[in-house]
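A lone chain, given as C-alpha cells: the form predicted on its own.
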Amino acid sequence: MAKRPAALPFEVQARVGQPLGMAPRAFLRDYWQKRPLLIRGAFPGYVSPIEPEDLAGLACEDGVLARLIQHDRARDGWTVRSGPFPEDLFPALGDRDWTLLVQDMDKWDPDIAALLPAFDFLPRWRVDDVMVSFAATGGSVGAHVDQYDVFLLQAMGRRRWQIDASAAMGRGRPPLDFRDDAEIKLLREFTPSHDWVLEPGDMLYLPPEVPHHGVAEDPCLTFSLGMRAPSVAELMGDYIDTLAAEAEESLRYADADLEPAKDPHEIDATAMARVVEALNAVRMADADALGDWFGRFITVYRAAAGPGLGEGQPLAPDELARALGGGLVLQRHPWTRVAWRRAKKGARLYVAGLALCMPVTDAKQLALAARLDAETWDTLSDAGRDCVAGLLAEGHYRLEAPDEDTP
C-alpha cells in the first residue's frame, strides 16, 4: 500500500487515467469528507455539451427547477427568483452580476449524464444531481456552505474560487453564522485561506461545511455534482412514518406487572421502561426490513418529477421479448433512481421507492444497465423479466429504437 504523504496538498495535477490526480482509494482515505482539493486538468480539454442559451431556454419550461440570483454591488443586496422564467427576461439582465442555476441537468441532457461514470468510485445512490450554473461576469451566489459533498467542474469560461480550509488546516472550525438580510443563506463572515481561478477541465472538490465563494471572471458555466446526504431528522421522519404505518394494532403500551401507585399522577421510571419496551417492539430489528426501508427511502427522488404511476406501456414478458428481439431497447427513465442490496434470500432491487425481489445477478444487472437490449434480457431470470415488465408498465422504462435520443 502506498504511504500517506506527510503533508497533504490542497492542489494536485490530474494524470492520464487518474482524473482525481491519485487513485480513488487514496482520495477517499485522505480527502473525502476531510479536506478540499483542487484538481487541475481533471477533464483535460473539456468542452461543455451545452451553451448558456440552452440553459436559459430550459429554465423557461415548466417542471424545471431553476433559480436566478442577482447581486446589487452598490448595496451588497441579493435577490432570488425561481423559474419558470419568461423568455424575454434574460436579454434584459445585462452582462454582469447574475447567475442562473438549473438542477438535474443529468436527467435533462444525456451528454451531461455521461459525466457520472467518472465518479463510479462513489455509490451511485449517493449522487443527487448535476446542477449547471451560468454566471455572467461577476456573477456569484455569495459566500456559503453546503451540507453535502460537491465536485465543481469548470465547463466554460473561468471562475475564481475562494475557500476557507481552516478546519482541514487544523485552525479550528470557521464561523458559520448566516446573514439575516439576504434571501439565501450567506455567511456573515468569510476569510479565505485559498484563492484559485479555474479553467475549463479543472475541478474543485469540497467536503460538507467548507465555506466557499465563486465569482465568474468572465461568462462561464460550472457543473456541480452534488451528493445526497439526508439529515438525521429526514431519516428519522421517514423511518418513524414507516414504522407507524406497518405496526400492528395489537402492539400497545402494557403494564401487566402494575403495582399500586404511590402517587397516581407520577410517570415513574417503571412506566418509562414500559414505554421503551413498547417502542422497541416496533423497531426494525430485522436487517432485511431495515434495508428495505432504506432502499425505498434513498431511491425516492427529492422533487416531484419523473414517471407517473401506470403511465408506461403494459406488455407481457413474452411480448416484451419479441419487441426486444425485433431490435427495440428498453431505456430507463432518467428520473428513476435505482439501487440494489443483498438479502437473506437473493437480492432486492430498489426502484423509485419500490422493493423488488430477484436473484443477485438480476439485481446487479438491472441496477447497472440503464439500457436493456435483447442480449441483456436473455440473461435475466423469470423473476427479473417479470419485474422489468412491471417497471415498463409503471413508466420506469421506455421501449424505443436504439438510436433515439434520451432527454
The other form holds:
Amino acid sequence: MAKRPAALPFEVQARVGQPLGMAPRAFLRDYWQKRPLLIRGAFPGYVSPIEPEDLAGLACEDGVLARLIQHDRARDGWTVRSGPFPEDLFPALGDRDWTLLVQDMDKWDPDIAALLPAFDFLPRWRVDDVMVSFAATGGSVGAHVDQYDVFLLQAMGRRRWQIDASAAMGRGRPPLDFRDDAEIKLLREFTPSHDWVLEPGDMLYLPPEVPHHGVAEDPCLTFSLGMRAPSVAELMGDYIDTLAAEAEESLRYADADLEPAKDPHEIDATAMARVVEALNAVRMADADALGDWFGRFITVYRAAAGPGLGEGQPLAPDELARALGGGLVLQRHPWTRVAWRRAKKGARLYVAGLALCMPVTDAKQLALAARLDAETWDTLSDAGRDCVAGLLAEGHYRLEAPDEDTP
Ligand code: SIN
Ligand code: CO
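Form predicted in complex with ligand SIN structure, per the form predicted on its own context:
Following is the full complex, with the preceding chain placed first.
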C-alpha cells in the first residue's frame, strides 16, 4: 500500500534480491521522478571494473566525450576543459580539487555495460549512458541540478553528497538560478537538507531538478546512470520534420468552395478552418506511423556524431547461417540503440533510427540479445534473419569469434 509521502524515508538499506531496498514497483510508485533516495549497499562489496588510469587513458582518445573540471578554492573559480586531453596533463594536475568526467562508458567498456541489466525495471530506451567520473580529493563539479533522473553509484573511494530535498519534503521548490561567473551551471544558492558520505556500493537516486553537490572525500570513482528524457520541444521538432518529409506534395491548402472575398486582405474563419484541415491531413493519426516515428527517434544516439560503425560485412542469410554454425557469433555494436514495439501486424524492431518489420518473438529476441549465436539464429523467422543480415552489412553487428572481449 502507498505510504504518505512524509512517512517515506530518504535512506534505505538494500537487501538480498532487493538492490533498491524495496520492490521496483514500490520504488517507481514512491520515488521515481518524485523523491531522492540513498540506497546503502545497493551493490554490496562493489569493486570498480576500471581504474582511474583507465579513465584518464580513454579521455586522451579521439571521439571520447570527456571533461575536466578544476576548482580553485582560493578564488572559488571553476575551469572546464573538454577532451581529448594530452597524456602529460594528468600528472600535472596535482592531487586535489579536480574531476575528470567521461560519458558513454557503457559503450566503451563491457564491464560497465554489465551494470545495465540491474536497471531492467526501467525501459532500456530511457537510459542514456553511464558517465564515469574520477575525482581527486576535494574534487567536485559544484552544486547544480540535472534535468534527468540519475543513479549515482559510488564505485571507488568515498564521496560526500549533499542534496536539497526540500521540494520532496513539501517545503517548496528551491531557487534554481545559476551563477553567471562560471562556465558550468552552478547554483547561486544551495542549502542542503541531507548530507551523506557514500562508500563503494552505495547508490544515490536523484529525480530531475534536485540540487546536489558531491565532493570527493578521497580519490574516488562515481558511476552515473543517466536517463534520456527528450524535451517536448525536441519531440515536436523531430515529429514535425518527419511529418513534413513524409507529407505528399499534392496535399495542400485547398479552397474549391471559395466565395467572393468581402475584404481581400482578411484571413477569415473559413480560411482558418481550411488551414486546420490541411494540417489534419498529415496528423499521423495512424498508431503505427506514430510508433515508428518515436521508435526511430529514441533509438538514435543523442549526439549528432557518435563513433562510426566501421565497415559492414555484407553476407547473405545462408552464408551468415554457415558462419554461425561454424561457431562465430554476431556481436551488436555497443553504440547501436535498440527497442521494439508491437505493431498492428507483428512487430517493429527499431535499430539506431531504422524501423524493421518482423514477428514479435524475433523483435523481442533481437532487442534483448547483444550477442547472437547459432542457437538464437535458428529461432528467428526469415524476416528476422534478413534484417540481421542487413544490419550486419550496415555495421550494427560484427561477426566474430565468441571469446572476443566485447559486451
Ligand atoms: C560527478 O560524478 O562528479 C557528478 C555527477 C553529477 O552530479 O551528476
Ligand atoms: Co549532477
